[in-house]
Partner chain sequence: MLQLIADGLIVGSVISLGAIGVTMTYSILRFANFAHGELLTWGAYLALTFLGFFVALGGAGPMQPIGPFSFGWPLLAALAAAALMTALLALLVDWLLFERLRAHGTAIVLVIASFGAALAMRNLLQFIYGTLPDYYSREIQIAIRLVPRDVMGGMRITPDQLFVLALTAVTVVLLHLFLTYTTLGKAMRATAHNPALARLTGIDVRAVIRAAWIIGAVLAAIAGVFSGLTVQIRPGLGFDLLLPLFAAAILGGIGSVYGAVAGGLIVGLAESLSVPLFGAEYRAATAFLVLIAILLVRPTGLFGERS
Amino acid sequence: MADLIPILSYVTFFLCFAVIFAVMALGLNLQWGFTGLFNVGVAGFVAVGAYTSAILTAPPYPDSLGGFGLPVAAGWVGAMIMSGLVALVVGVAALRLRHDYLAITTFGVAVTLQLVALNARWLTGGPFGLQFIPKPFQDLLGTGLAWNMAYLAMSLAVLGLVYVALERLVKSPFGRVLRAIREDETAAEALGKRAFSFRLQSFVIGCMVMGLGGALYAHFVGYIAPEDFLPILTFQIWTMLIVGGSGNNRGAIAGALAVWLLWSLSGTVLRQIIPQSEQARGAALQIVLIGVILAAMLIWRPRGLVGEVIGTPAGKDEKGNTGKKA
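That sequence in the form predicted alone, only its own chain, can you share it?
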């Protein structure tokens, strides 16, 4: 039994990260999969959520503003609110742009936020980051397997709530308008829908979910620094969504699990076969591997592992039954 504890610890550690990434991917799926918003600034909004929750909940820091000692739940709520406010400001200024221009703008916002985290030492700790971020249940369970399992259960509950909320949202009239805007914004406006307003709401809600994912990450690892929110994080989340299947919340979750599994396994294999002096190149090979997988999925299975359900033929239900009795 003692031999299984390290394995269980690693599995729960792995699953916690997968669940956190799944939350982030769900936020991106609302923006891209259902609304067609090309947001390449995911890492920036994740960083806003992570730093906000850390600053609100951590003990006072001697050299920075951080440390209000609030409950973790308050930190999560604050992370969502702050990410939403930042998204509102960015969205009002940027969402009138389209496609490549919106991507460039959101990427620039993400880089700017990362640089703010790097240089605003009085607020974020600068390059040294923020330490001693409280972990829920740590006083009761310690930091071993029991705590990992408890955090995994809590993260799964959060993921379930986010999934249910987004499913209800996208299946409501609001969600149908989002899909109409994604397919043909001009036609949606001709029917009296204010496309910009709906795009902005989708952008803000998606970024709030990303901020929640950042808060989950911060309280899981207990330490955050600017290098945690580099553009590679955005690349990972986009890959998870495309591999899993955009426009389907189950696909976003499946993609997060699949890509994180490949990322972890490839890292382990490369560390075993590449000499210690060449480990930096091994990290670059991981990025190349994920890029190859993404390209292959776009060629051979563009809808992803669990693609969007476009609709069913007239007279049939989702299982293909005609509804006629024998």
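Here we have the form predicted alone; I need the corresponding form predicted in complex with the partner chain.
For this one, just the chain is written down, with no partner chains and no other molecules.
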């Protein structure tokens, strides 16, 4: 019985991360899966959410802005608002242009935000990041398994809410317009300015969800640093979405679970077989592995494990849900 506790601990810990990643993947799915917007700055928007929530909720920091000691829920809402605002600025600049410009711009945003996280000590604490981020209900539950399980339940509830909200959104007339924009460039052009506004809304909402994911992450781990939001995070979320099947919210969740499982397993295996001195190389190999999986999925199973359920017109099956035409 006593042996079960560490296993249960590990499983809870693992699932918590999976659920947090799933939230981020849902945000990306709204953008890419349903609207065909290519966001390479996922890590940046997640970082905005994480830092915002930390600054709002933590006890006062001696050498940087905040923390304001607000309730965690306020932090989460603030995280969504800040990520949404950044997305608004980026979207206005880049969404009118051809879609790879959005990719490049969001990439630039992530790089710039990474620099800010590293260097703006007054705001982000610099390379050491922010600590003492409150863990909700910790005074009640302590720091052990009980708290982890409670946080897992909370994250699951958030995931459920986000899922239901997004499902309703994409099944609404709004969602149908988004898919029309994604599928058909001419339909999008016919909508003209309205298409831009639809794209912008989808982009902002998606980024808000990513920001919420960042906040969930910050309060689970308790401290954040710039290195938590490197491009590799963007890459992981993308792989989760592609593996699960973009254009399908359940796919995004399944993909998050599958890729996180694979990532954790491959990490464990590599740590076992690679000597201590070569651990850095092992980590590099892990990323190569995930890169190869992403590429293989794109080539052989572009619809992902689950694939798109709604809005796939018969006869377009072969092309799958890979978005707009070249």
